[in-house]
Amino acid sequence: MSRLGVFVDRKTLSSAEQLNALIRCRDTAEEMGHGVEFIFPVDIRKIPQMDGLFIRARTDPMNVTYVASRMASFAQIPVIDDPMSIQICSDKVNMYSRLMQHGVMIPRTLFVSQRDLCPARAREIFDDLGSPLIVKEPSTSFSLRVEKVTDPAGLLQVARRYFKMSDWIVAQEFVESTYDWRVGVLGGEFLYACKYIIPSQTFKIQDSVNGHVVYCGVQSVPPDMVPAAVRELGVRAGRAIGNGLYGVDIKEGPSGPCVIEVNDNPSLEGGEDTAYPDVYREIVHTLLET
């Protein structure tokens, strides 16, 4: 019988949703025959006994999930996410450089430094992009530090404060939409596809509005209701980062489809995997019995 880890903190438990979706997760691995053990931060030292290692934390390079990643990759255990992939997800100018050279579709995007950041640059990136356009701190998550602007001193405003934190800024074309698909690829293939309906209030999927969090509306979508333009362009975006598990954000625009962005190890206790009951089967496949 193999042993599958998932990686556990307090705020992973700190909602019902959350601790249910954790539940199917271990129900559907021992209904495959193999034993489950959560793993907190203060267990860390458990991860080399596992066969597998599932991240249920949120990944950031300067956290924890990182360390409890590269034990698993030092001691060759399979683990979502990989090392890899965290480090490209959690900065923006790596992931979206990745994409272009995979010729993925993004938005207009320009990569911004803060010592060519001046009013004329400022002027320019709007020439480029057009109005509105959004602003992002390259390590953002769960729409944090995403901005939209509308002139060049917005623009300057919002790169003042997110220069306290990075030497680069990305600024992006503004792509309008009520809903982000969240195409899910484990693997570089398929998983599952949702919608996100974006809160009436804001453009982004979780923003705080009058001092109160709003999130998004999730609507898990079949498969055969999913364009098929939507779904490749999921799996391309998914395998330009890597092998593990990503949730891929796309908008419909304009000129098609395109990749806002792409969140290794992706949440599902949302009701992402609703149409998709077998999600946790795959994910404890590709960990145990690959």
Given for the second form:
Amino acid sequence: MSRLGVFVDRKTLSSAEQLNALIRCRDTAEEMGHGVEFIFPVDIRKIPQMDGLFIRARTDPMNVTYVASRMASFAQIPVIDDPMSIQICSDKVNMYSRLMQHGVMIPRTLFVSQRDLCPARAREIFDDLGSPLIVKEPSTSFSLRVEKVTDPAGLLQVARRYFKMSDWIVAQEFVESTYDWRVGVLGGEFLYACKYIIPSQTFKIQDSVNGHVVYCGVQSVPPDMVPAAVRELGVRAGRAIGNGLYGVDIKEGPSGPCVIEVNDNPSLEGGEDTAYPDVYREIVHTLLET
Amino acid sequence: MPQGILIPEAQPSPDLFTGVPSQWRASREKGDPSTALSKDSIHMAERDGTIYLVSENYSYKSEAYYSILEREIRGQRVAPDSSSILDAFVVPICLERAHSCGIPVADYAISQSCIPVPAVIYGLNYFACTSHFEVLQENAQEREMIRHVTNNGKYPFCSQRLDVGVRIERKTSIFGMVASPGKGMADMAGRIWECFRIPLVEIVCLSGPDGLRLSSLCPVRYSHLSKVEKSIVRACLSGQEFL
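With the form predicted alone in hand, show me what the form predicted in complex with the partner chain looks like.
Shown next: the complete complex, the earlier chain at its head.
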């Protein structure tokens, strides 16, 4: 019997859906004959006693999840998400750079340094990417700090806010769609797929509209219903980042599918895996049995 | 890449240097604006195929961080590398990595509530900077300081017990060298350089009867460098042998 550590924080436990997902994970590992221990930030020193670590909390190189991941890697324990995946996926400049380097199709993308951005440069960016375009602060998650702008003045205004958090930001061609594909990839192989149906009031999968948070709908899609091009692109994107667990967001644009982002620590609590009952089994197997 | 030789603002006294090659102490240098250590400036020196990047702000998503990342993705060898930066400025990771390199480190705990005092505490969150640590001396202070460091209990923090007779010692390391007498800190700086390869960093240690133990690494503002330290940085950037 091996011991699986599941790293969680207070925020993970504050959602009923997350709790249910964690219980499913624990039950699966126990059915496979392994022990499961939930590890909180104050218990981080227990990590070297585990045989594998599964992080289920919002990851960022600047928070305690990265400490947990690094602790596991120092102790040579298999970990999802591994430190390099956190470092790459938490920073969109890093993530898009890796995807470009591996020839993975993404919307036209520019990195903009605070040192370079001026009204003339803002106009050039619109000339390059068209209007509207999307501006992203690199460590955005859950569609926070992602805005659509329609002119250079709007770009400068949004950039000024985002530059308080990062010296570089991302400007990207806008690809319109009513849904995003989410392709789950584990160890460089296809794991699951679902659709995130974008709320009609917004262009993001999650947004605040008139003071109310609107969420996307989730539709788990069986493997035979996933277009081969989407599936292959998702796997290529995952492999470009690393060997861990990723949720690859894909839009079907006018020139074919393109990757919008690759997420480490993908959500599994919203019904993403309904058509894939073995997702947790695959994760536990990867961490403890390979 | 900066070129030229500089005249230090003040010729440092040789006995202030520990670990600095003798040719630096004797060198006469003349001004070069490319090595002006102005706010937010980034400087590079290349040796044996590795680009050494000097910055007063290596933090995550800073201009220096992205300059390093850009070179890594191009396949260039750069020091520090982006992973080392992330390791160095998150205290528990810094201590674990230093420990794995054989460097004596402070005992630490991660907590979200009360801790025994006296202690040094560091925030563990997106906004925390290692140079903004707090020293808790008495219980009365504890709650307020912890509230401050944890953003009202939202994030955990890292604490290090300050035993009787232990004091905090801080020194700036420039390419693994310190401009001060004292073998202990010079050894520490050399070992930290080998472990993290950060050209400009402040070393915070707990100094006690058993010697120095690493507490954290912090970024260094150029404006906080002494004249001697600035002259060492400029000498490194001006193309003299330093490795």
